[in-house]
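As structure tokens, one chain now follows by itself in the form predicted alone.
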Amino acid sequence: MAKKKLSPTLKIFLIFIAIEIAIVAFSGNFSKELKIGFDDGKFIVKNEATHFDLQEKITEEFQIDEHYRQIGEIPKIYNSEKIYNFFKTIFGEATAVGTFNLLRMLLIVDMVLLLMAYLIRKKLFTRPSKPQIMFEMIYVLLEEFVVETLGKEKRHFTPYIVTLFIFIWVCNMIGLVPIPGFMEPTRNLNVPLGLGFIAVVVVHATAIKVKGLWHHLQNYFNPIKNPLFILDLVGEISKVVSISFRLFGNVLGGAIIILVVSSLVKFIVFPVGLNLFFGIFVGTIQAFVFTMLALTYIGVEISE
């Protein structure tokens, strides 16, 4: 009886296995750690003690100010003291390294839009290729959601409704890429908050452009028509925190979690199924999410 031979992609996947735990039996089970540099002039390869704690690592992960503190090393960005100064001055010494990591995160995320809004403009084919048939569905799709919820003579809504869900999609996959200091932008509390707080100002400004500036404040300042107004300015505010803090807190738990198992289970297999569930599945919701609860506040408002 002839055997079954193994297909490509398992073969990969066992090699892949194989590789990861020849390099943990190699490292002592991550008590040591391969240097591979210059030293004294020579280069060297060789294997060197190192501590390996959960705490400090999260800590170093999203509290990367105050990893510096406890270590009572002054932070270099770039190895360079004036940038570091430089934020410092700006931000403040609590938050300088972590502010200057956040926006550089986001001017990558924003170069990437930019990118992808190039290329697909310039290869735009009467016969479409699979990026633009993906981007078309994207935007078929967005644009069904505004037209049911907003009406056919609100579709000019749409470039902004895609552009928040692209936006905050690619926040939350950028993480995904291999490279060190990457992070989601969208887990530091700034950039949901931000998100949210936008997206409230477009309601309301849909809302006086679509009803007029007086008869909109009237449903917030009208102690008589509305005894309960100040509750209604509560639950406006409310809006911003409850979409923010959903969008944030997924995505930093996430990060958490994947950090957490993975150090459980010495970084082997398993992380790779949690990245593609917290970084693509979970990431990829979230962001339809938010954008939909902003398409259904501005639903709300006009309508009223």
Second form
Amino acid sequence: MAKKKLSPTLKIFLIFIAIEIAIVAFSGNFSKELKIGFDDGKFIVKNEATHFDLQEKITEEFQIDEHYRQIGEIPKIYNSEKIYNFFKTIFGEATAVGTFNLLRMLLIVDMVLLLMAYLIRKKLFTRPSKPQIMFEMIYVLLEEFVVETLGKEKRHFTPYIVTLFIFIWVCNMIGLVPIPGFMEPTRNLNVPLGLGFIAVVVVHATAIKVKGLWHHLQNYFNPIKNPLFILDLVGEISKVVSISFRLFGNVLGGAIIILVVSSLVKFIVFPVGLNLFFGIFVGTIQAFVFTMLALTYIGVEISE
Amino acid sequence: MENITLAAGIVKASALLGAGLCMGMGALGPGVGEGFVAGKACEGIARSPENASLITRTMLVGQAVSESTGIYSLVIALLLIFST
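Starting from the form predicted alone above, please write out the structure of the form predicted in complex with the partner chain.
First the chain shown before, then all remaining chains and molecules of the complex.
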């Protein structure tokens, strides 16, 4: 009997199904409250948790400090009570679980970036391998944008732009890993706000370098040369606010929608379609938009 | 439910009502704007199909920028729900 070979599409589909079942069965988040098996001659999948509150779940997911203050327990990340009390003497009542989680996720993202850089640099070929082709494509594409916007003599901005894009992209993608406690670092407002501040500092440093300090300051403090200087000052603040709140709001909104929809089915189905849209599509688009806006701000200051 | 006073109840109820109104009204503008951008991009692609990739890229960036007012109203709605 000749064995039929499976087509590649079907293979990928089967792999996805297997991963789905494995996630539902073995993930720590699900298996606590989920019961799969035979009962009364029927195959059942049901959630055993009787009490279930969406408000509590959202608080646990997005305001973890508030959650632990409400239930009054020692958070799981502290192994012993001694460490917890030590931190409590420093930070007071607000023991910083959220900050700890955020720093842990940022360290993981940094390790992923360093590992990627190391693995790709270790094997550079003149006939490139597949990951090398991907990264060269990203670099060449963004370098084209930089040359279009800033001109050919300003192409030394490309490493900053590429780093910004890859960092935000990995930050948005790491929320897809179905391990309890994994979250996007960009879901916390501090990360996009810091990236926005860095972008504006780069913009002004470039402007001072190109136009000189005195000429640049006259745009903001000289009412004779620029009668609407107060509006420009407010505009600089609103640049940071708009660029960072856009990224933050998109990622947070996607995460809340995924949580609410999966609470409608009592957390027994992993919402693949929603993760595809809000995780991959919106994450990529927002990383691209953040990068393009930072590039545009630099370009506006240079071209004057 | 724990017992809450009448004043705190009124504040909470009006905050929730305000969050709903904020999200609904804030979603009007981005909806109209994004639809307008997509329609114009369709016209552009129909007129010059060789520029399709450039037009699509510009359209996505423009839509994401015009979406930002909706995102601000989302942030304000979340603040109203969770901080009162």
